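Presented below, as structure tokens, is a lone chain in the form predicted alone.
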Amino acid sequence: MKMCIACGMPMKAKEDFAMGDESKDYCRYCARPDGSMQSYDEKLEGMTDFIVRTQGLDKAAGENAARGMMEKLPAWKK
């Protein structure tokens, strides 16, 4: 089973992959409408919004948590 390199989501089914393309290393949630992978800033904004919405953190704390999660993922490691 592949894991999304940009958010860490397990990709089990074809529908989980960007554009349903199992050769992609990122998921449908990390893809732009044209199928390309979102930029770091786009993903950071999306992950921050998700954390704020699901964990009830304020935006600054959510962004800090998102940065911490993203720095461990292959797409964003330096």
Second form
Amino acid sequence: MKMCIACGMPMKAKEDFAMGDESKDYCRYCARPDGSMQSYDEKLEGMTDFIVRTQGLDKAAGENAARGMMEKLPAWKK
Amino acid sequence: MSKRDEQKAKTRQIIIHAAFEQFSKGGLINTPTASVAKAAGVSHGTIFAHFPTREDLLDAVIEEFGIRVSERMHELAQGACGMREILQVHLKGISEYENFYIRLISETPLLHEDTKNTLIMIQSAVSFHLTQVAEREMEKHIIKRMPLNLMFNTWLGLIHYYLANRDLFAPEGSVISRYGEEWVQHFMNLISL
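Right, and the form predicted in complex with its partner chain of this protein, after the form predicted alone?
Every chain and every other molecule in the complex is listed next, the one we just looked at coming first.
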């Protein structure tokens, strides 16, 4: 099973993929409206907001966690 | 994949599986890698050939746990499933690794920052699926509107309290199999309209 290189989400169904294109390595949540992949900064902001919104973490702690998570993902690995 | 790579991947899985068992029994912090090697039937050096540090091994085990717990939720959340069902699936996912999860939540404050981030990543996958269903049901006036973080933390707070105090609630066996249905029912009563 493919995993999104930018956020780690498993991608099984066609609609999980960016623009429903199964040849893509990233998911629909990591795509911009035009289908291209979001930048590091866009993804970091999105992930931080999501963590704060759904888990209630402190913003700085949430951003720190998001940075840590992203470091492990293929798209952002140094 | 070459035969050599195949063998390597197989050994890696055997180590992860053995580590799962050993960490569940002896704790995430205190279990020596030597006992993981013994349980996996490999040399101590083999462990470090696959995982350069103990933290790498622990991270891999937690990641594996996360994938297993969230996989089924992922499939369900996109379909027409409701809150009750997604909560039940969350519990079912954890219950298969209940001892490991109890160790994980009990030892979180002692874990390395990277490992903590892996745990937040797992909870993010869970919260992603729960809130996907919750937002749908709020929209349809099936459940009450409330901040998603409070809803999620109320659910986790409830189950984690029981799990972390298993000796008080279910000294003989699984807390989830004993109380899981009651938690789901109670939580549904709290959030339903």
